[in-house]
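Take a look at this single chain in structure tokens; it is the form predicted on its own.
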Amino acid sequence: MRITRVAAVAAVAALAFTVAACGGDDGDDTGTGAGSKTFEAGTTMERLNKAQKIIIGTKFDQPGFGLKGLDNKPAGFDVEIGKIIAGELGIAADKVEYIETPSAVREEVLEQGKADIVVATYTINDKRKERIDFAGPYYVAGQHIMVRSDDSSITGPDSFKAGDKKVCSVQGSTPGDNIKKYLANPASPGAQLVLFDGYQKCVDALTNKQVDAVTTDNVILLGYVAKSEGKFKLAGEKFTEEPYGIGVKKGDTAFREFINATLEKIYADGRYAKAWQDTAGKFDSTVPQGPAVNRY
């Protein structure tokens, strides 16, 4: 049964990607337009494509991925694999809308139908696949602490267990439950652990000394100790994996495995690599190399 089921889900990803290419495109993935591009009719896609419209989900508060500038539009690498989805929809860069979704409304702006898809470093988990669903995942994160520059004493996750220092992270993200364990009391954290619901209210805490420590994921944190002109520095290693996904509403197979297709073609194209490098590469100039999407 699981063999029919997976070769149903290709044959209309396949079938899509079919109809696209019968449409006339003539390579450029900017999206040029609604007669750029052709797909199987009652699909998300087909719907996105004739509307010339795509709402994107993301964060306005994380250096690299996605951060709000002065222009009042967010930049960082999800946003950027945000455009190419949009790209290959046909969608013009300057037709999508951003919403911020901090982590804790991420299911239910899909659910409601408020984002069309969700790229806000959302790691893949069983809990949320119950009410949503997700491509990719498009790159592997990994849980790491940030501290004050002058405060050797936390090295690592375990510095958390004699209860003394606090710990800041974000409401409704993995990071704030991983953490608990490593607490004094994890079923009953207390004042121990800090929730926010942004990152830059973690990092405006610890400027202020009102906790002792940062939590989230590496290449986010990088991006803060980049701009923090020496203030803050990383502690220890980090101590998870974080597969981040795209969310798209549960049950829409057809475009999960659009943009599953999507991913490998830019993984191969070239696109990802410069992605990264003109985002989170300037936090971290390693290119990581794509993860292979799962298709489930």
The other form holds:
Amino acid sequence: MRITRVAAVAAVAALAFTVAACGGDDGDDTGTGAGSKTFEAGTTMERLNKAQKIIIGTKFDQPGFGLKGLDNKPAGFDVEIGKIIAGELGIAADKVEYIETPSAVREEVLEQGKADIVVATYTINDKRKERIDFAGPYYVAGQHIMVRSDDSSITGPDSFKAGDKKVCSVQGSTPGDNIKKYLANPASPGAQLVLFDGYQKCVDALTNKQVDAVTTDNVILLGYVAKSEGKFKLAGEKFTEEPYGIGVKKGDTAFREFINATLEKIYADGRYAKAWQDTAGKFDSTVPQGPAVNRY
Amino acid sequence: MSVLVDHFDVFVGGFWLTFQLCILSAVGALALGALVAVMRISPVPPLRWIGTAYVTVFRNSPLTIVWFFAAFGLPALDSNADFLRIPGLSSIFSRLGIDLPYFRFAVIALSLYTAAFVCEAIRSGINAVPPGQAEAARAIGLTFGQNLRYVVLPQAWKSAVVPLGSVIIAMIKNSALAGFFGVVGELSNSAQNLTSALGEPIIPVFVGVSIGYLVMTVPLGILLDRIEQRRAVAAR
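Please show me the structure of the same protein in the form predicted together with its partner chain, now that we have looked at it in the form predicted on its own.
Below is the entire complex, every chain and molecule, led by the chain shown above.
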């Protein structure tokens, strides 16, 4: 009796060990869980891996890049890039927390530590680099103009020079600032330019004909063109180059280098192309070449 | 704090636009509020009902909602508020006459909302006039209009002016919402532009914005104090 019990315990233990071993294998495959990856002590990577939690700032209103649907989960290319970075840190996709970062608050959330990274159609520029640091770029967008489909009078940014066409963009965004120099009177843009806190309001104003055009990065506009069922179209060519970067806290060079290396890795192994095809690729089927990262 | 010097023109431009918006809205709110107040005390019941309904709706709705209906509801009704493009006025207040309607929507939203409070401030003034005054005026055969114009309102005005001033000060501060409803270059909106598109530090920019609002509200407050003191002397 006693022997059988010992044998039973041994058998159960052996079984448990096998199961645990299997579990261990699975863990290695996905590479998640605390301690599944090792990072140098004191780095942001180690801290996030230990905490098993990362907060990613993204947009919640941009089809193709970051759009929060009725299931309450944001989806898009930016979100996929965020998930890949989290995965490389050893954090499972369901442990990622997303916060909404509209254009105007992106520097703030990083400075105040409310987000660990910001992947939110975030154009790299020198002024922003004074407050935060950028990894990437991971995508090069360009400013474009969206008009109503029946309107052929606007052919590019120069169409605003005459002063009779009105354009809408978003507060605190690069394209909103950029379009000013194409207006009839750049010093007082109020006669031609409207700025709202979200693109949907611009789209409403375009539908109701308060404005004649909406301008911002091409990918954002492509999402609205795709959703509009033929009501809107893009006019002319994209007229700027906007490299999208991943915002990290100012001075965190090790973390930035980690993200840069991750980007180069996913350009090569096809995960970048797949992330595109699953998300923004639905509006723009040409898979972009991963742009060379900029280690400034 | 160098941003205050480097971008002084932005702050001044924002200040003027907010100032214009406030002047127009204050005039609109005072006129409309006085009208509604008269409606609320009028002897004709339907007018009283309209006046009461107006105050109930606009005093109890958040300003953001009122503004939202002005800026997005009016376009849906196919209106660009073109009736506000008054020829002489739009040459002084240039934003009033341009094709983009958001400045006009802002004037409408602020006027409608503030008028409800103006109405109640005036009505409190009217209630402070002893009833004997109106009764005496009626007894010597003045009509309702004459009664208001020559007897009740001149006395009501004296006790209403200070609460009215507070309403206008609140309105000036409320005008900061304009930037969120498409009025480009207004004081708070220019601050947001400086901090996020140009990456200026937040605190100095908002110090500048606060100064802009204080330049409008503090003199108004001092003026109100003066009026109150003078009235206290007169009453002695």
